[in-house]
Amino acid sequence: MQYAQLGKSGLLVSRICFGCWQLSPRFWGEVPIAPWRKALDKAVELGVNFVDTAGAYGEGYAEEMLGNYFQDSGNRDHFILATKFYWTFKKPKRHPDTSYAFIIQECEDALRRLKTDRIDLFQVHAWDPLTRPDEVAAALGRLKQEGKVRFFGASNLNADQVALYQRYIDVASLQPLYNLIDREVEARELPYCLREQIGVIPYSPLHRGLLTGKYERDHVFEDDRKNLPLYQGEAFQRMLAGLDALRPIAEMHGLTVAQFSIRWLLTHPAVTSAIVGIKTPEHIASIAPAAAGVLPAEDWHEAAHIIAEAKREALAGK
């Protein structure tokens, strides 16, 4: 396993991050916990030392399951632990809240659910239009002084929004949507992070599984993906054709399509670690080799072109 420093934080994180979004039943249905726990054991064995979750994942469920694992395994100190605040789900209506009082309380609740005394990276999950960055910074400053939070990160923010937070607090990392299909952050967010020495830890590096290359032409999605345009009809078929064109390039490097897709992401100089949602020990074992190196520039650009063309034709209905 290779490691990289997360921005200017000094945290040395594995280039594969064990993501926990899959423990959100409303997105993915029920995920068996026993193999998931064994996957965390396997991650430890493989040298993965970075885990990312959020209070919003299953309304605290993912944090609770991770906390139970820490307590039972004794592996808390092996991991650099990242979680997120933003959603309040204790009131009748789930809604964003980045107020001082909520951040303080949510940190206490997250520590309880995670069964730990500290959060290494506490991230604002999204941009709150009612946010007061100075108020957020004040809350995080208090939590850092108390030893409950070590560093602050942001998720789903654009470059201007990160810059506004930067006026009041050091931002260690940005967690954007980024993969071979979703490349919008290459224009502004990734250059900004490079300039400001902010670590980038993309989520959904396999575009909700599409970039694994494992789906057959007749596959029918039953979860949240059934409502997404690239996962149905002719668009789905066109994306699979693009992945078929990608396969020989991956095989040339001794990689599966999934491994190649992750390595493609890790080749970008702004990217620190890729957050991969893991469900089984076999899954983390199959993904880990992606972090063993980077791609030559010509293969990176060829892959980007293949998938960009596939996406364009898929969305155009060709």
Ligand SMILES: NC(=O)c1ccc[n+]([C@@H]2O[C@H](COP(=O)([O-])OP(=O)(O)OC[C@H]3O[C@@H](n4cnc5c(N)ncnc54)[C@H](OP(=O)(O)O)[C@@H]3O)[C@@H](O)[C@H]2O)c1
Given for the second form:
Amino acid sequence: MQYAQLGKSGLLVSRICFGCWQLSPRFWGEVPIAPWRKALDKAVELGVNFVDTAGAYGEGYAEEMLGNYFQDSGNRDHFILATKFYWTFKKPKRHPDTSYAFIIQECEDALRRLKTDRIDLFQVHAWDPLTRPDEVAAALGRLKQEGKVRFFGASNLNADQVALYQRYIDVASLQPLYNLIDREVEARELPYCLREQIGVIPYSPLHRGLLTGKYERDHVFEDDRKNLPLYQGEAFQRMLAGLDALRPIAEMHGLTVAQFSIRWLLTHPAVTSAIVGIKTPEHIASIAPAAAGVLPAEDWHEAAHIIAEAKREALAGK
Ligand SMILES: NC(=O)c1ccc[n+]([C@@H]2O[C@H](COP(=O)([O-])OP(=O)(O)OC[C@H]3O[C@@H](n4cnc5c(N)ncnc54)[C@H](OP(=O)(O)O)[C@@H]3O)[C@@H](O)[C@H]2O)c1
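Given the form predicted alone, corresponding form predicted in complex with this ligand:
Shown next: the complete complex, the earlier chain at its head.
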């Protein structure tokens, strides 16, 4: 496994990160726990030392399952543990909360669910329009002083929002949506993170699975993906044709389309580690080799062009 420095934090993370959102039944249905735990064992065996979860995933369920795994396996210290705060699930309505009191309480709750005494990377899940960044920073400052949190990270923020937090606290990393299909952050956030030496850990690096190129043309998605425009009808067919065009380039490098899609991301100089959503040992075992290298520029650009065209035509209904 390859490793990289996460921004200026000094944390050395594997270039593949184990993503835990799959334990959110609302989005992914009931994912069996036994193979998921075996996938974590496999990650340890392969040298994957970075795991990402959130309080929001299954409203605490994903953190709890990860905590159970840590307790039973004794593998807590193997991992650099990243989680997120943002959503309160208190009745009557689910809403964002990054107030001082909420962050302090949410950290206690996360530590209890994760059965650990520290969170290595505590990330604000998204921008909260109602709380000043200095208030968030004050809560994180206290948690760092108490040894409960090691570093602060951000997710789903634009460059201006990251800069606002940076006035009050070091931002170790940004977790944006970034993959061969969704490339908006290339314009501002990635150059910004390069300039500021902020680590970048893209989520949905396989666009929730589409970029694996593994689905048959008649595949019907039963989970939340059935609601996404590129996962149905003509748009889905057009994307599969684009992925077929990508396949020979991937094969030229001895890679599957899934591995190629991850290597494509890891080739960008701003990107530290790709957070892949894992359900099974096969998922983590077959994606790990993607980290072993980068792509030549001509193939990076050709792949980007093929998928941009496929996306344009898919969304235009062609
Ligand atoms: N910060 C945020 O707002 C945010 C948002 C979304 C996700 N995330 C994080 O990022 C992680 C990954 O994102 P994601 O779950 O959206 O999408 P993803 O990693 O792009 O896709 C995950 C899906 O890809 C397929 N897959 C994964 N590895 C595979 C392999 N080796 N071979 C074949 N198929 C494979 C599986 O599909 P099947 O289920 O069809 O097998 C899996 O469910 C999450 O787990 C979470 O930690 C963060």
